[in-house]
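Here you get one chain, nothing else, as structure tokens; it is the form predicted alone.
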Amino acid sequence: MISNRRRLFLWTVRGGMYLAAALTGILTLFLVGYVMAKGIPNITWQLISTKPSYLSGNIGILPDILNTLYVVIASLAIVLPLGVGAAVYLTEYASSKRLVGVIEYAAEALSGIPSIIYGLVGMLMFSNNFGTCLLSGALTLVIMNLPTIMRNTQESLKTVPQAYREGAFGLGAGKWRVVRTVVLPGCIDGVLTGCILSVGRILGESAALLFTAGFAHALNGFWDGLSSAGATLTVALYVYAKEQGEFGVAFAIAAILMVLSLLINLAAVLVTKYFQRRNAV
């Protein structure tokens, strides 16, 4: 028999557990509809497919989505194969636990850090070096995003049977053969969610890159503009309702950054579902 004090304190924590859950998904409703209320009907054609002129007062964010794109390519470009490659050797080639450990330890500590760090960081290394420009921003991001994507990573090598590398290696495979052809294969729906994940920061970065990027709303090609200073989406998103007091466009690129937030979440939700029915059959 369970006493009156337990079963009251059962109920409490459970009517604890509803409260906390209902004012979660109200806050979280509240906040996407508030956004998208106050964004979408700011949203134009003209707002997306161009770029600003202040000679006619126009306002345009088709190079701040361009460039968030650049950033986007450049860092993914450069992190996954570091992250992946690191995770890789940290699982199956590292033989000291202790060197293991102190990365480990070392990738979460970054996790850690403030994004603002990272931006003065980025601007004594990569701006003194290569000037302000988005190769600059994306470098840092790649410091940023390098530990969730390692971390993920080894995560997903683990959940690998060793059973399948034992057989593997019964077979007269080598051991980057086996990485190849099994480990990797077996855990390509973590490392997939990991690199997604990172796209979904890249694009909610804006204080490490308000010290790398710059500010420029020019238009310019892929080459060009990773060499040239540029306002990504989050950027510009600051510097319409902080500098310019352009609330409208703000709300509009914020209702923009919520949709592109929402679909990579549901896009990492669906890959994950995809590779374990795959693996079920």
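Residue numbers count along the first chain shown, from 1. Rigid core (definition): largest C-alpha set, two forms, superposition within 1.5 Å. Please read all numbers here as calculations on a predicted model, not as lab measurements. Compared with the form predicted together with its partner chain:
- T44 shows a C-alpha shift below 2 Å between these two forms [criterion: core-superposed Cα displacement of 2 Å].
- When two forms of a protein are overlaid on their rigid core, residues whose CA moves 2 Å or more are considered shifted, and G245 is not one of them between these two forms.
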Given for the second form:
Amino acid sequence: MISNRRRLFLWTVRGGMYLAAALTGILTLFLVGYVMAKGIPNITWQLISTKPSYLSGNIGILPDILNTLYVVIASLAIVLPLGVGAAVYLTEYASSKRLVGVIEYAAEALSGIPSIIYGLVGMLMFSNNFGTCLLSGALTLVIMNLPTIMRNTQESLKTVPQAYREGAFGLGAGKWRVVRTVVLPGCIDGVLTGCILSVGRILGESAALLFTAGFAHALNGFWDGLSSAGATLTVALYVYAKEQGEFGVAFAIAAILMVLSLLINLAAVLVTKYFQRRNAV
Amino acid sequence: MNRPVITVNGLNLWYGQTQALKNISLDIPEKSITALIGPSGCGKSTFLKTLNRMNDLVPGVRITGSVCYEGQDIFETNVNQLRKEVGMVFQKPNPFPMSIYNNIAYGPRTHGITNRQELDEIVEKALRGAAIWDEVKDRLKKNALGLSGGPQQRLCIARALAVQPKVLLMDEPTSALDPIATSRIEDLVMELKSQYTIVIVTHNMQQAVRISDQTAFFLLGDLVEYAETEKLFSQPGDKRTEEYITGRFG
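Any chance you could show the form predicted together with its partner chain after that form predicted alone?
After this comes the whole thing, all chains and molecules, with the earlier chain placed first.
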């Protein structure tokens, strides 16, 4: 028999857990719902297809969308070869276990640093040389995302069976050919996961870009884009909400960002599932 | 015995501080099957992997003594060229995660053959050589990992044949297979003998008796006895060989 006190205790604990679970769910739903409800009505074709003008009083976020795209592509274009190259070196070539350990530790530590510090460093390293521009912002994001790409690739490289390498070496393939034809194709899932996580992080980044890429909303030409200052969507969100008091626009941007990040998470899940199924053959 | 293709003289091998091979000397005759037997950890696999320098991949390996392939010191020659001449089949079938065709074409492509027609011919010849052509000819574009264990291992043999080696090293190629798949591989190995020199590590003494021409018995890094298979199993010259083949240890 359970005593009444014991029964009361169990009920309380169980109730507390239900409450905590319910609160978590409700809060998340509320947040998403609130942002969507406030944001979606403000998303108009006018908003996403024009640039802002002080003369006509128009507000448009097309430049911010393009800037975001620019920063994502520029960062990935630089960080991918660097991160994948570093991972391949560390797992396939480096002979000193200690060196590998130190670099891995440094990468872990790097990924825990608050992004505003990256911003500060980026400002000193890049903006002072290239000016406040998207290129400086992208380079700063490269440093920020390097550990993500590197670690994901590395973990994935470690799962490529040693038997594949042996098989290829046994046929007389040289080191580089083995890496290129057998090892790298086997870690494509890790590279992709790292990419998707990085895109998510770049989309959500504001602090590091405030310092380095500036706030401009101008539409620049395709080639001038990188060397001009520009706000990404998150930075624009900050500017519209905090400095111009345009909360409608801010919520519209927030809704767009939220949908994008949901899509990116979905993509990450789908990619992982696809490769799990493919590898299970 | 036929003329020796590989001659080993005073070979010692250490993994770090442990000596895995002690002063091994033996000749491997051309176009015959040489079986390496002995209990686990006796050094037979290590010896096999020395012959095409696969031990180079293991950190901390130190080797003294000489191993000559066709009169050339293998530690002086280009390792990729050596492995082209001295191919290897591993214990567990290890096809690459790509199509059957690309698996076979991997070796030839590595050595610079890109002509599509030439590759087609090599692939067919290799698959026929490994007695697997009829099974896979209609699904050359399918992933090799979709095959089951036995066919996978014959695919790996075909992959090794595709670079036209002179010697084929086999490291317990049937230990992961069922009896039927095993006997097919054994038949294949005996057929291959007419064109290739084969060195096979086996745990299975019946297998050594069934297929090999000469047998080397290893124990704790020593080569205890090396003789014609029939002689080694009927009148072993060493007491330890006799005890091992009659199942008193191992």
